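There is one chain below, alone, in structure tokens, taken in the form predicted alone.
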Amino acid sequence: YYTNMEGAREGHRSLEPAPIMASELGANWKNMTWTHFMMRMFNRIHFTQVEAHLLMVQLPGWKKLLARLMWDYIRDIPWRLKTPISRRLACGSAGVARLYLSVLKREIPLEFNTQMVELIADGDTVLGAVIECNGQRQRVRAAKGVILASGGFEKNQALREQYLPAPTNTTWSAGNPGNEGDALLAGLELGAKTRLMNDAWWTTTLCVPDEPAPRLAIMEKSFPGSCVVNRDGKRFANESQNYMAFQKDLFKTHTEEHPNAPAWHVFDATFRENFMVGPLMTKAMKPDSQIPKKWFDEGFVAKADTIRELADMLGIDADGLEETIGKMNHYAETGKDEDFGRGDSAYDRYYADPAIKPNPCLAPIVKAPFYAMRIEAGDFGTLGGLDTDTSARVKKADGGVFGGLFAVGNCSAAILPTYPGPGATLGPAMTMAYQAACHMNA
């Protein structure tokens, strides 16, 4: 994510888990929770982070992956007759549904709808926990330890208002719906140390009306022909740079006189011709005629013959707004944008048009209608969280370890907060998780 750094090299360093049939998980399917949404093609059909760039640019050889996609979806007849979701699962549901068919494989019994209440400890060592399943509590004792892994706290509002930056709100995380921090509470109760508790996964989000959960804004705003603003009609930051990185920008700036949330995402009618904007999709995919009024009545979407008359309709600065708009179109001109060097790095250029010169990331914004897409100062989750060591046992707030008691994924502090890349999350979760059962069968 940071190829402009000095000593980085460019590509290959990011995986993805493989496709696989949800068919081979047998009647376990049924416990699975899909890929979210926005990497389902009309909400049923799976595809690649690679499928997704593909498609989303429209790049060469994205139509004939998009028929083929569709002609899988609508030959298997018998999957149909089971759900309307593609048996073809990809991205985290694919990754999940392999670690799941592992377990299966192994006969580890797993137990759904169980939620742990508290931990069971005698002083400094953890003995078990209480658990509440299908409406019964219970005590577990566990015969070498506990291991928490049940993410961070973005849906805590209190929690949020506590250790994370203005603005935040629940409302705008992506992150999954019942991570409210039970683990760290839990820990917490213990005397539990933690670090990294003021930061988060970033992420711009699309919180659009009726859909169930917020939408990722991390390649639209990276297209050509298009530029992001806040109330004073000012852009603030590189809006190809990774997600994260974009987000501190925005957080850095952002202030009560001056703020940067919400923000809009600005572009024209050949933008809206050429590039898949989140829910809007392209014109040819979704005409003007068929967006809900709700998005317009909402203030999620708005449409203008001029860029003043957008910025009136938005309560934008309207003066501020057409100098941006003139500078991005300069930009465009000469290849350089002199404010926050959009196009300059390779991670810039990978959610790009290469067909565009001189700069791949910028394109003239000019051909009304103008449109705009409010974006939110979301996340996909925390990364605060219990502090650990090398074996992901659980640091205590007045030194040592607990006994028994190991933490990792999102409950536990990041490894790698600075998000360096994808997989900056899962990678370090499946690592210390390996860590945590070597310690405790040692």
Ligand SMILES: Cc1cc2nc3c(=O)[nH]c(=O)nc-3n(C[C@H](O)[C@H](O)[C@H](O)COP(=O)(O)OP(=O)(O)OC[C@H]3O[C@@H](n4cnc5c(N)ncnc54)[C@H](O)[C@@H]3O)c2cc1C
Second form
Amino acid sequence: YYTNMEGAREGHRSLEPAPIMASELGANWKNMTWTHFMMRMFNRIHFTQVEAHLLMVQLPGWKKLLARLMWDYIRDIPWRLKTPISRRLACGSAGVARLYLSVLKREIPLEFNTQMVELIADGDTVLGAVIECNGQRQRVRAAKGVILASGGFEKNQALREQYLPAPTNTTWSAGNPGNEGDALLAGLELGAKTRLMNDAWWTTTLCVPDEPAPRLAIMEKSFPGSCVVNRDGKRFANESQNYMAFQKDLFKTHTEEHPNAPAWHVFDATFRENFMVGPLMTKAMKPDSQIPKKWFDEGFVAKADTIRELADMLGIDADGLEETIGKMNHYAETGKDEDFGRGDSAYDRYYADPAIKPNPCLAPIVKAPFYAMRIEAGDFGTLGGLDTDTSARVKKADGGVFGGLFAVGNCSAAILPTYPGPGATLGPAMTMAYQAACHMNA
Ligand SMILES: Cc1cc2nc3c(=O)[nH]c(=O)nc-3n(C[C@H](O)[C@H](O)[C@H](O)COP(=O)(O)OP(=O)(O)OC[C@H]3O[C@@H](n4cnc5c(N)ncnc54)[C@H](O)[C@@H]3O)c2cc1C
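Having seen the form predicted alone, could you now give me the structure of the form predicted together with the ligand?
Shown next: the complete complex, the earlier chain at its head.
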């Protein structure tokens, strides 16, 4: 994600779960919670991250891939009779299905719809937990220890306001709806040490009217022929850099008088013809007449014949926006973004259009009508939490570690000092869970 840093090398070794057929789980597939709907075409057909890149940027072969995914889906009539979700799982669904399969093979019992409400401790040693299922509470004694893995506190507004930078709102977070910081609070109750509490896995999100959760806005900001502006009509960051760095820049200059959130992704008719933006397919696939009226009424999308009219519709400073678009058009010509260096790094160019010259991240924003889509200062989870050692044992605020208490994933403080690349959350979570299990069995 930081290919512009000294010593950085281009390319990547990102891993993603190999797709798997849901039918491999037998009747247990019904217990699955599917991956975020934005990772499913038409809310139904799973695709991998590699396939998502091909489809979104419309790289060579995207039409063939689209046809294959759709054909495989349509002809799978036996599975269609069970569920509208594709049999072939990818991304998070595939990762969880594979873990679930391992659990089933080892005949490890699982409890569903069960909440950990309290830890049971004797001094500095955790003995078990109080759990609640269907309103019934139960005390469970742990044979070897308790591993907390209940995610961050992104869906707890009070904790967000206590720890995270403003503005902050649970509704902008794409994290799991059940992540209210229960493990963190249970740990704090015992006197646990915390770290990195004022940080999150930041990304701008799109809160589309009537959709059940926000979408991550990762690739589209990078496409040429668009820019992201604040209420003053000014850009505040390089739109093509990685999503975490973009949002850190958003917070850096955000003030109540000059807010950067919400921000608006502004693009023109040419961009609309060539690229998908969040839920908005290209113009050929979703003409303007098919854009839901609610999107306009609720200020999620705006469309106007001039930049000035667009600004007025959104309550953005019109002079500021005109000046910004003028600058972007000049940079598209020279190939040099003099304000934020957009397109200078290899990462910037990853989601760009190689056909655009001289800078694949910059194209003029000149063809009416002009559009804007509202984006929020979101996240896909918090990254601060219970401080742990290399065996994932939870540290005490007054020194040492608790006996029998481990924390992994987003309820623990992130072990990486920054966000070097994709997998920076799931990789460490799985590694530390393995460490915890090894320690328990040592
Ligand atoms: C659309 C999207 C794409 C992503 N892509 C990537 C990616 O490519 N690579 C990557 O590394 N990360 C990615 N992430 C982030 C990654 O999914 C999360 O960081 C990761 O899932 C966090 O794992 P976790 O186990 O800590 O928590 P979660 O996966 O959030 O799971 C926590 C679970 O605990 C449950 N829970 C909460 N409280 C309790 C309680 N008291 N008792 C019992 N259960 C409880 C919750 O309901 C939830 O099911 C993505 C996230 C999103 C939303």
